[in-house]
Structures are given as structure tokens and as C-alpha cells.
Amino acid sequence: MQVRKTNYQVNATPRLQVLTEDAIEAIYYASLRVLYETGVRVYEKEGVEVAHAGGAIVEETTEDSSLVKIPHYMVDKARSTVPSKVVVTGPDRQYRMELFKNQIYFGGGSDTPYTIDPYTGERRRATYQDVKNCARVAQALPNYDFHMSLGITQDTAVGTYDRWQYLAMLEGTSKPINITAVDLEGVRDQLEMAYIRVGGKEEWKKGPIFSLYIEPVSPLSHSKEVVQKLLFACDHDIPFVYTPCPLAGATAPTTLAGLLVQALAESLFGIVISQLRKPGSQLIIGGLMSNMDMLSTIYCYGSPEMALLSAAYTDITKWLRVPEYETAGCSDAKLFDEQAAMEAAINISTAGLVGGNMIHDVGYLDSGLTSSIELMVASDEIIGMIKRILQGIPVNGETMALDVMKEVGPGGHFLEHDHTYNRFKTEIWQPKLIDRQNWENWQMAGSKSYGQRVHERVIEILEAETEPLLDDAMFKELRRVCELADERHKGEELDVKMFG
């Protein structure tokens, strides 16, 4: 049937908008504001050098750090330079992210002192196979499309964790990779890895394999490591997060908006200082903004309040032709249970709804000290009923399905027929691990909760046979870069023994 209606609109997917326009825009002059009045604090001398030197005024200078004030027309010049696209692939070209407006992207997130075993369900520090075994999973996980560490390489120096980490998820994933570094020596050693591993400085170029986590510290200051990070990245054409984690009624103003103007103003400082250093240097602004709970003291990583102002971040950065990092498949609980289920599917569908694009921290408990494989894996089933909810509903003479249903006619049923066949495997969603069965089949199956066929499922993934993605001798020059790195950091070791 050919519509013939004139000015028919098509809602092509269900969307959410916390912010209007007015109010993204009263949170970005006022963030302008902060910048040029109150002013943001930088502990890092070139930084404030390449500040100065585009238009900044530099007052209160001491011997480790400057007040820098920032000018309202240099965020403009930085806002027409700034790329509204940033790419990020895999070593293999296999998987690529490509971060613009309402492009969503899931992955996990990084640098949890704390795993759950998962063949005991202990929590304990986390190890170089723990964070081997979450790339491992991640990798075998359809919506996953990107990957985080998931865990600290604690069984490794001290100062030289990060190249481990890096290493360790290599081995375990194709997707591209969020890296996090010590500072900035860890930076150089991982982006040599990178150039091993991809084949070279010119194959980078084609396509970074990996993106660099920066977080500035909130309230308003930018550490010497931070800074240093970032001048590295858009030396050598590294896309990175600049992500500050504003806390409302600890880090940042109790009242939500208040933190946004707060976390815009630390995220604008990242997109100025890296457009004057080099223009079109790649970057995503958001990250993790939630509250503190006034009874516990933590960071909340599944109050309503971190999914709501992710969102509203989300409307900012699309306002602003910016890609976002936002938090998502987090929860507060201790152990995969009810409460983590519940937290995950809120904020992962509040993520998906507005258009987040590179969302991170899937897999996270306790407030983001303990990493779980069972949630990572629980979470990419929900993220794949929130990608068929995004699909929404296409209204038109086909899927309007009248002549089937004159070809059915009254008392009829449809499932022999031709329409049936050919549409149901892609309008119907089919899930694997949550169950449909009647009460009899379900019991023949072994009365299984969703957590024991979750806890079955992590299981089995870590013990299929896969195929290294590493051969022999690029682990071992892979490896080279982490021993150089230990014999310049010997006595930071943990007392643990080193893996095989």
C-alpha cells in the first residue's frame, strides 16, 4: 500500500530528552562563566603555557600550579576546530567505533582493585588472567564494542600495571580498547605496543587502535599527569576521554545542575587546550557524574541520579557536536543479585534512549571497586532487548500487514504463512539466556534461576578453545615493552607470584 498522506512524520525510533534547548544552553554560558571567572586550576607549566599563549589569563601562580581563566571566544575557536566524529578500531579492522551523534557503542570499565571469581564467587584482588578473562569474555559478547580493563594487574609492579593491562587485554579481545596509563611514561609504552601490534607508526595512522581514559580531578583542576596526558595524545594522534567525575554534594554542587555547569566547564578546558595544541585533535567529553550518598558516603553508580544526569550530559554533548562517554551497566550491589540486575537495566536503557555514544563501565559492582563477568554477561543481553526497543516501530504498507491479514481471514492464524516466516526472526527479539518455557519444561531443564544459567554461560565462555589472537613472537616483543618498563621501576613489585 503506497501512502499518499502529505507531511507524514515517522518517529523512526522511541527517543529521550532530558534537557531542552534553552536549558542546554543557560548550562553552557554559564559554564563559560565558571571558566572565565572562577577559573580552573592547572598544576602542569606547559599547560598553562599553551593557555596563555591562545588568549588565557594566568593569575595566582605558585611554584606547582596557575589559575587559569579562559575567555569565552576561545571556546569558540576550539568549538569550530574540535571533531564531531572520532574513530576507533580494532587491530584487526574487524570492529570499529564510530563515535558522532546518537551512535551508541557498549563497553566495560577499567581498573577495579576488586574482581568476583568466577568458579568461586569470591571477591579478591584482581589478577593479569582476571583481566585477560574479561577481554575474553567481552570478546565473545555480541553487543560489546568496546573493551576496558575490568580489573588491575595486581600480581605486577606497581608503577608498570598499565602496559600489563594493556598486554592482558591484547590477548583477550579484537574490539578496540579504552586504555588507561600511569602517567604519561605509560602512555609512550602503550602506544609502542600499539605500533607492534597494528604493524607501525603509519598503520596507526590508518586507524588508532585504542582510546586513552584522562580524568581531570573535580572540583576544577587539572593535575600535572592529566595534562601531560593529554599534550602527548594530540601529539600523536591518539583519541582520548578527557572525563571528569563530578560528585554532587562532595566534588561538585548538591544540586544536578549546578554539577553539569561544573562538569562542562572541566570538559570545555580539555576541548580548548586541545585545539590550540593541535587542531582536530580527537576527543570525547562526559563520563562519570553521580552523588554521593549522604548516609554510606559512596559513589552511587546506580542511583537514578547518575543515570539522569548522563542523559542530560548526553543532550549537552550532541548540542555541542561533540562525542560523549557515558556510564552505564553499573550497579551499587555487592554480588550479581537482583539489586545489580535492576540498576543495570535502568541506566543501560536511559543510555540507549538518549544516544550515548561510547558507554563505559558495564560490568561494574560495588560502586565501582569490584568487577563481575556474570553482569557483563547479564548486561549484554539487556542491552541487546534495549537495541531491539531502539529499533522501533516502522509504520508503513508492508509492516501494516493488511493484505495478510485479508489473506488470513477471520479465525485464521499465521503461522504458515509466507509473512510470518520471512519477518519473524527480525521483528521478534530472541533472547538466550532468559527463559520462556512453560513451568513443566522449565523444570525438566533443572529449575535454573537466570543467575545459574548467567553463572553457566560466564563458564562456558572461559573454557571454549579459541584461537590465539597473539602469535609467539609478537607476545614475546609485546612482552619486551613490560619488562623494559619493570627494570625501570624495579622494587615497586607486589609480593605475589608473576603469572606463567
Contents of the next structure:
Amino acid sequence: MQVRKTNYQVNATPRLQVLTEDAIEAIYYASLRVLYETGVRVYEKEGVEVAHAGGAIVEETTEDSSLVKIPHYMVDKARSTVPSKVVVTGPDRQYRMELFKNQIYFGGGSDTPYTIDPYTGERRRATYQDVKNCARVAQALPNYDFHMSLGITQDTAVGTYDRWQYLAMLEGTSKPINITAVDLEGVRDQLEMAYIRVGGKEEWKKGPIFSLYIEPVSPLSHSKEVVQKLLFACDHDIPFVYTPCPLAGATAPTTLAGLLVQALAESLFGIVISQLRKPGSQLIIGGLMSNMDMLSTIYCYGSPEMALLSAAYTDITKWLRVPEYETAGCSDAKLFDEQAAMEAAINISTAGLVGGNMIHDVGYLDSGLTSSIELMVASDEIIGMIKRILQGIPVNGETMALDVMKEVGPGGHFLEHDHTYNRFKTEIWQPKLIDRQNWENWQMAGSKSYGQRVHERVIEILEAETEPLLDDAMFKELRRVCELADERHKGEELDVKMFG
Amino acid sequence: MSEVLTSISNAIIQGKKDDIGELTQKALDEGQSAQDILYKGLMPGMDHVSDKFKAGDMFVPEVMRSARSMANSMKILKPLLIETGVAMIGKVLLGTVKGDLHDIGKNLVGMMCEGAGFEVKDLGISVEPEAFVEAVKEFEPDIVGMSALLTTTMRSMGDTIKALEEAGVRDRVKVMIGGAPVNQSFADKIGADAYAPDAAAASDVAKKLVKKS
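One more: the block was the form predicted alone; return the form predicted together with the partner chain.
Below, the chain from earlier opens the complete complex, with every other chain and molecule after it.
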């Protein structure tokens, strides 16, 4: 066969790239200078020791912290062992995240103090039942790949709520979970719960069923709790998210490039310490970076800068070959309203197009203070749309359909052609909640706005009968871990009604 | 219910347009009447399709395939039905009105009506009022369906109705209109008998119109 076509390139998917390789390298080498010249403050002695033993310079040691300066060769060494891929699965292995370059997974955000009551629309403190409800909705949404609590269980004890929160999530979903922990003991208890759920430590090693959320403090500070959790995670094969949340103009330079340099230095410290502790320790570096609103002082979750920074950081992590924690599906609106839909659509599209790995915070309103099941459900459809766009347009003989066009001819129609019949379902995305009816049918269906339809779907999901994910014996065993934690902390201030 | 009639219903639902002829013949060979095949095989299948379509569980290309299957079966049954004097559900005359070349919506209406058991004659695009009149005399439809996409051509619908009146045949037919720019109040204004917002509604409206007359 004679080949005539040469130098033919295709985009299997549409592409978005914010930073060039040169810009990424400039940022990376700038981060290395920050680590070496400015250093980071570490508030945990063991962490300081690990760094020091690995070659770090330790200065300005006070009673509770030290300034740690990392020479660049330590970063190079750490990069040679940090995994380029992290896997987190659901307990029954049906759901699975393979986090590496250009793979996208969407999921919720963590501990919001408030939630919007799905029935009354009232903003109130989140409870165990709310966390369980969010998990059940996560389970029902096809484009939702992993879960985070989307609420703090505030009807359980303050010092041990994290275990109860995990239990509530396990009751509602069998998708991979990104947990938070009050402290090291909280991680330990939740790991024990995970062993129970997945069937033991060996099963965990075959595929961890949660990742641990760890958040260093910007600028350039790594607290006691953070470093303890990091070291524990390394020791126990727990994949962990290491995500600073720098705020342009407040806890990071106002220039976005400066923020990226700082955020990367903060994450690189996590990479260095973890690889010193145990080569091969699994990190997902992030991923939540934005600007402070200079009128209200809030942390912006819906700003274009948030989407742009996340996308740029994705470019950096692709170059680094480290899985990334990304942010989308969130808004600064107080309700699930037009602003929420608009901001979520923009940041979901950007995150999807650039290819962030573990894209979290779907369902966040109110600058991360309030969760909304309605925003979760609405975002599921936005994710569906962006996934369709990401399928791109394959161009070949069959898809260009010259024969079909010839057959139908001028003035004919394609509705009845086999080519249409065989392909319309895979070629054309069909929405579930978006309305495309004509006016009359829309009117007959009750003249409902998108918000009303989303609300109805939320109630439908919440009221659907579903098989319990945990049998009685397992539920009791998991609950026992939570109760024992409460028991241990009995003497402490455990006012479950602290918020009145 | 006979097995062969059930399989005819299923063939309609699954849009087996190439197998339905053989199945229809098989049913006749087994002694089923054309009337039973129509009313106990084809129609229940199409009703099911229509319900699924309205519920959003079936899509236009699938419905069209079911309708095509129905039409293929009707090709065999029609002469037999006429022979035995069984009334068809009705006849529909369709056309895009004068000055308008848009016909995808009208074609959909035609397929849906065929699927509902109507005999459909399609005059095509840019049909002059006089051509509608001639076809009414010749084809003797129960329903005249007119379509337009443009606000500039929707007025031809009124002209066509006037032409039918002037020719003295307006009373013999029900007039149904559709198309993006028209609505119920426009239908009322020009003296049409019915308006349908989409193809699925059109076949329902057509069924109601023939029941009334």
C-alpha cells in the first residue's frame, strides 16, 4: 500500500496548556531557591531531624520550630523515588482512581461547617445525617469519582468527629474517599476502620481505600500536626494529599507566578520529607490556590484566578510527574444560584481541559464554608458536558461520512440513516437535567427552572431506597472504633452542642 | 395473545425494519387477519414506542426506525385491509408551505403519523396553496398538515386555508399546523383546527382529530 499522508498530527482530546515547559522550569528552579535560601519553618522535631539527616540545613531553632533549608540535590533525589502514579480504590474495588498525568477524577470537598438543608434551603450546621446524605448522593452521581465529607459532623464529639464523619461516608458511598483527621490519633483510628471495611491490612496494601488530606500552612510553614500525619502516612502506606492553600496577596505574593513558586516549594518540602522517611511514599500534591478578595477578604473559590492557578499547577505537576490535587465545582455564591452554576461551569471546564488528576471541592459554596447537594448534582451534569468536549472529534473516513452524505444527497435527511442510528448515542451527549424541550412541553412539565429540576433530583436521590453498603456486623465494628475514641477522650471538653 | 403478534410488537419496538415484512407474512400464513396484525401487533408496539419516547427512554432515530418498520408492514397489509373494507385510522396530507424549503420537522411528522397507523402523503417543500387544494381533491385526506420555519412564510398557511375554502373543500378536512414560529394563537387566528408543537404531539393531535370527525 502506498502511503501518501505524512507528518499528520491529531489531538485525541482538546488541549489546554497554561505554562510552557520553559515557564515551568523557571518556576521549578525558583522554588528550589526558595527552599534553599528562604527555607521553610517546621514545627515538628522529628520532621526536622528527618530533613537534617537527609542533608538539610537547620537554623533558628526555637522551642517549637526550626527553619529548614533544603539544598536542591535533596529535591532531585526525592523526585527519583516519588511515584508518578497513585491509586486509590473503593472498598469493593468497583471504583478506582488511577492518578497520573492527564487522568481526571472529580469529587467533593472536605469539612464545611455549614450545609444547605436540601428540604428547607436553610443554611445550618452540618450533622452526621448530612454527611451521610452527601455520600449517598456522591454514590448516585455517575461523574462523581471520589468523595470527601462535604460537612463536619457537628452532632458528634468535637475531638473525635473525624471517625464519625468517616463512618457516615462509609455508610453512604463505596467510592474512594479522601479523609481528614483531627490529629494523628484520628488517622490511626480511621486506618483501623478502613482495615475493617476492606478486609485487613494486606487488602489495604493491595489498594488503599482512602487518601489522607494534609494541609501545610502558607507561607512556607509545616505545622506539628501536618508533619506527624505525613510521617505516619509514609509509615503506613497511606497515600496523602499535600496541599497548601496559598492566597494571592495575603499568604502568598499577589502575582500568580510568585504564588506558584511558593506553592511548589511548599509541596516539594512534602515530597522531600516523605521520600526521606520512606522512598516510594505516595503523594498527591495540590491544588487549592487562589486570590483573596480585596474587598471582602474571603478566599475566592469561584474566581478566574483560582481556575487559572489550578490549571497552571497541573501543568507543573505533569512536568514533575507527580499526581495532582485540583479544585473545581465550587463557588463563592451563598446559594445554588446563577453565580454558583456559572463559577462551577468555568472552573470545572478549566480543570477538565487541563487534566487535573483529583479534582476536588465539587459542591462547595460560600467560599468553602457551606456545602450544597444541589451544586453537587448540577456539577455532575457540567462534568458530563466537559467530558463530552474532552472526547474531541476523531477525524477519519467513517466519521467524515462522505458515503453517507452522497447517499442522502442534497435536500434529503439523515435521521433515518443507519449511520445516524448506530452512532447518535455515542456521538451526541444527552443531558439529564438540562432542558431542551420546546416551550409548550416545558410549560406542560411545570415551567420549571434548572434550579427547581436540580432540587427535585436531589430529593429523588435522597429518598430512593438503596441497599445498605455496610452489614450490621461491620457497621457495629466500625462504630465501636468511634465509640472507643469517644471513650478515650471522655475527660476532655466534648460539648457536642458547642454551636448551639 | 398469539405469539406471532407479540413478536410483531417487539419487532416494532426494536425497529427491525428489515425483518418485519417476513414476520407480517408469517402472521398472515398462520391465519391472522390483517386487521388483527394492525391492531393487536403493530399498534401496541407503536404505542409502547410512543410512551418510551415521551418518557425520554427512546430517541428520534430509534422512533423513526420503529415507524419505518410499521410502514414496511403496512405495505403488505394495506391492500388486504382495503379488500376487507377495514378502515385505516386515517389519511394525512403534508407539506411545507409556499416559499419555505425547510422540511426536517415535517418529515418527522410524516414518520410519526405513519407510525401511528396513518396513510401519509407528503407533497414536499414550497407547496403552493393550489397544490394543496388539488391534492385534497385527489387524495381525500382526513387531515391537512402544514409546516413552516420562517416568519415570512408562515403567512402562506393562512393563504392555503383560504384557498381550501374558496375551492369548497375546507369542510372535508381538518387542518393542523406546526413549525418553530407558529403557536396555538396563530393557529386560531388563521382558522386552523389544531396546532402541534412537535412531531410526537402531531401524531397524537392527528389521532384526536380523526376521532372527533
